[in-house]
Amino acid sequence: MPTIRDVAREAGVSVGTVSKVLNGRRVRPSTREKVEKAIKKLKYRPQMVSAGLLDQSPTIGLVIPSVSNPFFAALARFVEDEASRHGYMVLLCNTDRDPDKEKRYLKLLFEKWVAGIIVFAPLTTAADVEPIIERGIPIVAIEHRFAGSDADLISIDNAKGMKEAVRHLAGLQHRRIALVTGPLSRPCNQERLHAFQQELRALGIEPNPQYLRESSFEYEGGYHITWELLHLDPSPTAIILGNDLMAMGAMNAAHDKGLSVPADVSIIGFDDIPAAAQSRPRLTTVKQSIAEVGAEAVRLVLRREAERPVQLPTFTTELIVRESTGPCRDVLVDARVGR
């Protein structure tokens, strides 16, 4: 059975150009004629052409882990905004962090012949996306690459953000600093854990294994792990969490234990979702530029040609200092008693 690459080779054009013709996008009439002749000669039949789906508005698939997480809701909005500017619609696919569900969504998008696919922290492998790439549908992964595949990757500088968070707390005289990561099966969380330990040691602080915890990226995970940490003796005076949702759970756990944030324990999140500036106290957090990531993912989809090198852009982070971090309680007590 002929593939899209066979058609491109026969027509003397790129796979991306064949994809544009099949998707009804604008190309030179002479180019379209060459592609159509090659399709006819090879008897190439993409699965969904006969269903007439290519006559619909061009669509980009967005595959995210959790639509209930405000970070992904914001990402979806910015992807949709940028796609709309270029005349594209967005088909949102929520996987609930289930690899089997992700595979089913990728298969659906493949069958619908979308113009491109954006996947945040994919759980599937290169083998699962190879038929999609073979067809000429561009794929952009965010935060975790399909190893060995011809897919673009957008990364976040997780190490920089984590090190800035640690330095901020150390500057407030905190020494008992805990970290609650998301699942360590994800490379981004491994990067954050490594940067956390590396920066503590650079500051002369040995990481306490009791203060290193792994949880889900949900509010409940942040709450329950923080509750456990605050019952240790000695308990940490500062906690960094894997995202803002977990950090809000942490602040409520501290409140339910009768502690004040930041007087008794400082809390730092990660992401800077809109609610971070609206919580009480307002949350100190490591900002990721959700708008820039979403827009760049769409632009990579629309610029993608099979022949160009894979793109690997990395976006920086910025520590946003608000009210949930303050001087270490132990230092304040020592100062009051004249030590």
The other form holds:
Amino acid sequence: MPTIRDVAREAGVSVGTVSKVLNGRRVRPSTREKVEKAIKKLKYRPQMVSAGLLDQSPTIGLVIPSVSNPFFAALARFVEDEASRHGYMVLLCNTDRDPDKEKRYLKLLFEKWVAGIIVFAPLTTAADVEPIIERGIPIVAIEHRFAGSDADLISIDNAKGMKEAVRHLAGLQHRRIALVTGPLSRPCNQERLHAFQQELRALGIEPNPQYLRESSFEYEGGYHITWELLHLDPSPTAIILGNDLMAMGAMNAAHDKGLSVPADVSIIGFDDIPAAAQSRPRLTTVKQSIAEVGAEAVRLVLRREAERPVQLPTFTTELIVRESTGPCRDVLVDARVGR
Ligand code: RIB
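Would you mind generating the form predicted together with ligand RIB now that we have the form predicted on its own?
Up next: the whole complex, starting with the chain shown before.
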């Protein structure tokens, strides 16, 4: 493992000058450039010295929007598992979808010279990650590409799962199907909305604009919008929510309105967080392979660090049918009265 002395020797400067560069103190731009070049060439990680971590525990930074969303909690778990399997520690940065926090965390990770960064941060821009890429720190984005940057990207096939969800509901004779998306500023939600509309049309159902809503990715968003949808006349007989947290809110909104899921209204989520299999009724949802995505993100960082070739994956999604979806109530009523 290279030391600060090796860097100084390689750059042809004193150890004190390397230390000044590392601590962000004033040095001539040409000197800074020489030191940074040497650091990159030797793959020197100064954090181990400053934090007294000479036990060889290099660190990967993980930037996520919401640690209280079980999807991201699960992702962090799987990233951590895979990282520690390879002897790496994880520095978890929770941004609360605040662009300033997101920028400050990226700066912190940059300054700490972490071994690599995994970013599930929809607000990050190419400008934010440029210095990181230039320094040669591997950076892997999950789901959201930073426009204009060539950071590695792990993509999720949002359309496949959404189309399966729509087909499943149509197969249960639902025609009045609503979709509550997460924020449409995020490409994953645009993809899910697009797939929803496309599949409805392919099945000969024209999407009803009143049934297309946008909300936050939070439980409360799912609850409030479902409450509104259930007060429409006619109300939808099935609702797809942008994530499982929103779907939990939707199931409670239906319950509070005195409706039963799925007898009165079918509900589908997206993600397959652990609680989806534990709720009552158990939630039908579009599964994302959170475990595989987390592990693959770590492996990509490590391959880049070792300068080995990488292949950027697209992870599939899959509908998991549980108890929150059932036959459309209108069809059952019609059948009972012999219409
Ligand atoms: O619940 C978190 C959601 O935000 C997931 O659906 C994920 O894909 C993300 O964008």
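Each form is matched to the other, and the largest set of C-alpha atoms that superpose within 1.5 Å is called the rigid core. Since the model is a prediction, treat every value here as computed from it, not as a measurement. Numbering follows the first chain given and starts at 1.
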| item | value |
| --- | --- |
| Core-aligned CA displacement of Ala11 at least 2 Å between these two forms | yes |
